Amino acid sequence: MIGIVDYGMGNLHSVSKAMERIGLPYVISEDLEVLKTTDGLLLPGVGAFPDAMDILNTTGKAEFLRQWVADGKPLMGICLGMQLLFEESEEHRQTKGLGLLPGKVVKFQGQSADGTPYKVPHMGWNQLHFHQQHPLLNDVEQGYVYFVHSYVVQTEDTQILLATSDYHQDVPAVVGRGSVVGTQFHPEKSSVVGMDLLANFGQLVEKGVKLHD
């Protein structure tokens, strides 16, 4: 059984249709005693990241997620869900994140090196490329994802970076390490690809794997 964490800020609705299509059990709950009932989490997030936070730590559910990586127990982060696994973001104001990875939330400037401008937020389709063999990755086409985002994770980690897309610069697109994954786009809108991931992650869940060393 999978739960998704509802903390009020993740698009609930469409990931909760997706583990249907793919017909993964799971349960949504705000109730920390039920989550401790599941075998993975589902951390989806829309929205700011300082509000995000503030939400998970008055709500008790940082402490919890951190103890739950703690006891080796997979949790996946969704977009801003990926981002606040994380050390910290600059979005409106400095914001310690839940520190599950090394890395930072950092605005896209806007603008490539050689000074032409770009559109913010990163909102579309792109497509990912693979940097490491991974679990999750299992059968899974380096196609196109759904993105929408103005922030993105900077990390001097690169063995956490398990495919990256491009957008004026490389994004980290797919992220792990121990038993925390994230995406930075929706996988629940990004066809094939994201549900092949989603699907992936179900089947680590279930047969109890560690997903990355």
The other form holds:
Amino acid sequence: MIGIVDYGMGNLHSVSKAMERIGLPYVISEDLEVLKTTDGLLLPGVGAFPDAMDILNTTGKAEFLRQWVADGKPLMGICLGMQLLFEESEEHRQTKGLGLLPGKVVKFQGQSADGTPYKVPHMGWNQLHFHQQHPLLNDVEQGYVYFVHSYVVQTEDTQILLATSDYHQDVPAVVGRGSVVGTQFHPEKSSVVGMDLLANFGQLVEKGVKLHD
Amino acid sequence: MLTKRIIPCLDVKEGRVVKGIQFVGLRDAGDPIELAAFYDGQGADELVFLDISASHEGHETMIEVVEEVAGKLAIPFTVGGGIRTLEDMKRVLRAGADKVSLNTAAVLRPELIKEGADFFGAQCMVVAIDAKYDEELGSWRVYTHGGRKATEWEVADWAKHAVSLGAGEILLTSMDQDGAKTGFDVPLLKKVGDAVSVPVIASGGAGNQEHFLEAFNEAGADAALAASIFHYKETSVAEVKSYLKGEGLSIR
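Could the form predicted in complex with the partner chain be given as well, to go with the form predicted on its own?
Once more the chain from above appears, this time first in line as the rest of the complex follows.
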């Protein structure tokens, strides 16, 4: 059973509908007692980083998620949910994140190294480039997935970069370490590629596979 | 590299797709769910649903449609029409839409864009602009109320203002070209594209595959939207995409 963490931010419906399409049993809840009974958690999210962290902190979910991961249980963040896994973000103001993965979240520069301006948000379909093998990417095509974001993860730890996409820089697209994984794009909106990836997460959760470095 | 997007647009009234849909092989050409799935299967990169219901009940029905579409579609979709408050946005997004599109309501009360962007993030705020060339102004004027009411806004000024308030994307419809099938309005698209730093969706005027190429290559649009050319099967999403790929564009 997968638990979708409801903390008042965003696209729960599309994520849950994706679970139904794949045939993965799930429960949506904001109740920690309910979430505790699941085998793996999905942290979706659309919205602003400070608001999201504020809610996670005041409802005890931040602490709960840190303990969850410390216990080696699977957690997958999507879009903002992935960014929340990192140490801090500069969206609106400096805000501390969950600190489960090394790195910070910064705004797209909007200008390439040579001074050419480019558009922000990074919005639309972009291609994945895989960097290492990971159960989450098993039999997933290096195809196009759907991104919508104005902030991007910056990390010096290349070990956690499972896949990137090219948008005037390398954009961390799939990240992971131990039992924590995340996608910057929306797998639930990324057609076949996204569905395959979610199905893989479901398998990891069902098998109770403990992911390690 | 980011791909150029092809976006079919569906007008929905009281829960049914209206405005000439000619599809063979569909059980019911007026069913938004069935049409959405059809375009998804053809490779549409995104969909736009415009709720043109006149009644409160119609807007309620739209919420049900959005929920059902979200259950069927694994591609993003935008819902516009009749969204006037933050509460309206919440309902549509909670029902499963990925973005909301604001038009008249944003012109009447621009802070609405900011309220939405602050709450949901700029990326799901689309500002739709209907523009018509004005000789006196020497540029394009923004219209509201489905193109019936002229405003004081020059198109690039309004687009810039909307973006400064948090619009993450501009859906730009040329009223001059709309329905004419003689091509997208390249000068208009350039004007707005140069003025803002967010993606611009070209709308109005698509008549053939070459028009899409123009919108991307000459006008620099990030996405192109069309309705009747797809609904009437003059061409298909798959054909357009395959043509553009052949022309060397980055296409999914």
